[in-house]
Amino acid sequence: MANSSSQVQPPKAKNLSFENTEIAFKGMSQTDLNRAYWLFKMISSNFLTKIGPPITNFALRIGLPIQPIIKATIFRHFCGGETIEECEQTIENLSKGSVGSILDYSVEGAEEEDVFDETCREILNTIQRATGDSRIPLTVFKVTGIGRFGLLEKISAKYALSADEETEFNRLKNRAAQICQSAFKANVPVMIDAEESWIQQPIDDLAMEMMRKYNRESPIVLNTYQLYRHDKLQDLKADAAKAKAENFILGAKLVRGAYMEKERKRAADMGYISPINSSKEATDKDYNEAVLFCINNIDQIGFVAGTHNENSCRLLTDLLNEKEISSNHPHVYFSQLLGMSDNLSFNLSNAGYNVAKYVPYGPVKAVLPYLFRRAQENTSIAGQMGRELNLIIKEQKRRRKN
């Protein structure tokens, strides 16, 4: 990677504009656009974002009928539905703009084995649903959806497990193996989401084990690299070296990260060095270098660029162009969240790139932790909400003129 720091400065992409709101919001009715405007206006308020979760949880506990309000507003915008069947309209709407769907069963925080079994069955259902349907090119799961957080924490800290915990961990591994084997048989790639740093090591180990087994011919299993961690660019390179030496394809989803505030607080509270990069610029540099590294090793790495950052998207499109790699190369996908950055998703797909959006689904009450985290993350992304609002306003003005 000689002179990589100079190469990762993204020039403007040719024949691609992320300002084209007509393409970005083509699939949204005026009612949908107006609802999105008020939703982002509310989310941009740090005050509402902070007091919203406790007030909502309290209202649900005492039985206030607010669930229909949640489902008609924030849930409708950021989620596909409560079931796979309810996601069909979202899948079709995205497909009309040549954007794929990633069905994401977003139930979190379980502790019981029967719930883990049920979640595993639901993830298998997403793979079955994706089989043979080009509109659903990727699937995903979280290891904490099929196993206990505290168990992963204990393993990551290298504490000895009891006999019962060993049995519990074997059940977790069997669920993960069942999911990855199903993905392999269906030829549907499955991404393993990254989580908090203090439980991540056993997740990484499990992902590598699955890749060794199932990624011999194509990237079926993908692990997630959170590049806001200062060690993850090096981990990506080390894992790629292992894949090359052991003759399998590395599957990688590149993201900046989802737990920054929690990570920094825990590090401060417990007195260890934060795993998070010291600045946004350092994270951006690591992310863009990771993109460059994957492109330079495109035959050995299949990757998903999960990003809402325009510069990183431009960088990737320019690298594909410069290196004469097909825009729809099967080893390269762009990905964003449903309800966000439509200017990126739909303009990229319109220009011929592979794009898929995360489509979270699940019972409204069970998906609330996911929704609250989205809102809290979004307020911490400098300018993101203002950017979304400005694009919506621009499209509203364009429509009024026409």
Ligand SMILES: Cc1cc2nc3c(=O)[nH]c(=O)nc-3n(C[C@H](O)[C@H](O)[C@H](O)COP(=O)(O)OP(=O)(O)OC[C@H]3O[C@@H](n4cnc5c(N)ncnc54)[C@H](O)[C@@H]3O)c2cc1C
Given for the second form:
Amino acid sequence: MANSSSQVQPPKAKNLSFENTEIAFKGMSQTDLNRAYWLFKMISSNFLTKIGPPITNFALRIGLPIQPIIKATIFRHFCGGETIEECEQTIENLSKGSVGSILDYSVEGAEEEDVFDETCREILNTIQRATGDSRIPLTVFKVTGIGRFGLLEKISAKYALSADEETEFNRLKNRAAQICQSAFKANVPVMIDAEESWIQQPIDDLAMEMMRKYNRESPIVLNTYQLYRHDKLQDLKADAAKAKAENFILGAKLVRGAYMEKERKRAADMGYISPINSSKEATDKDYNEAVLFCINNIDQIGFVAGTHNENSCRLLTDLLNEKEISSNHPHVYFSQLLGMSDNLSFNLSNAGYNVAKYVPYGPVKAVLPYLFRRAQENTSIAGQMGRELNLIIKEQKRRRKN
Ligand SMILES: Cc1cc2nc3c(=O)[nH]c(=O)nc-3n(C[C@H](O)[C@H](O)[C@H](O)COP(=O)(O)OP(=O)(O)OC[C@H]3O[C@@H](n4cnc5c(N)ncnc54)[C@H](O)[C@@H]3O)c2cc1C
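With the form predicted on its own done, generate the form predicted together with the ligand in the same format.
Then the entire complex follows, led off by the chain already shown.
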């Protein structure tokens, strides 16, 4: 990603199958595989996934010793550890399958300035940890990790800020600037996650300012485009035009978007038009068009396809092939979350594509909201569970035969 040259000429991608579970689960011992089986089986129950979060929160509040159980099960599957050091084993395991790690400090929901400073320091530590280590090709942060949600909401709504809030906003911007400057100095790209639409505008503005400053030679700062929003394909194109006119490289992480239900509910409650596409098909269409647009502008855009969607991954590999762009072009990365869609990650990396997985980490209690989201995304209603469980069963059968 950091090298923006398009002159690399590595071999073309090998034949690619997302069904190859031997490659997908090579790094998993039988114990790991059995644990994953029971985990996905349990979270496939919509009932358990619904009652799990309140029961867990209650148990922790009254001091029941359930943290070790969480750590040994769901945390172990979806997270690298509680600290950067504890992630080493995961980084090494992924790297054995030629998959990079993206250390993601997943502490959410803070409100206090000293916590924001601490989170900023931790993100700087992830950049430092990635420096010179090819196993960690990208880094990431969330703006709500370094600043108050309510403040971003107020700015998004274009309310005037008080003098104190102006100072608070300056502190937030300074933290973001520190992170991006450090990424630039270390030559390690940093992605800025996208969040709820009603706080996104100041995040987009901040990301643009940082790209203008640091993306002169290569895509160091990447903003995230949520293609479930009906305005985001257009924004991507407008930002690319701006980058071209102002002579910098656009950094883009393409995702569908994680807050659909919340977005729709808020729009309905408050009586405005939902920013979300009216159907899954419309989101898929925008996502795939965004991929095509980035490929057609590959010299001017460095992008990460953050998706578990097989068709979108396939589309991207086909486009690279068709346009005779090398499979490991530095401007193109595939990315998935740890513990999900290993059939995509490891088969893509095995075929010669650039792949990196988010490796969330942080104290068990603090990453619970992240874990609950993963559990909810993997229920039978959300659909991902079927995919994960079927692949695990297929691999168990294959191992039993051999
Ligand atoms: C590496 C990585 C980084 C990510 N970073 C972010 C981030 O910064 N911000 C963020 O918000 N999310 C982020 N996500 C989550 C992402 O936005 C998706 O929620 C998740 O990946 C599921 O989408 P998919 O492309 O994998 O596949 P799919 O399973 O094909 O798509 C599911 C998605 O489609 C959309 N969708 C589903 N039903 C409908 C419908 N009826 N109408 C319209 N749209 C619909 C929703 O976005 C839903 O999440 C990230 C995901 C990955 C893998």
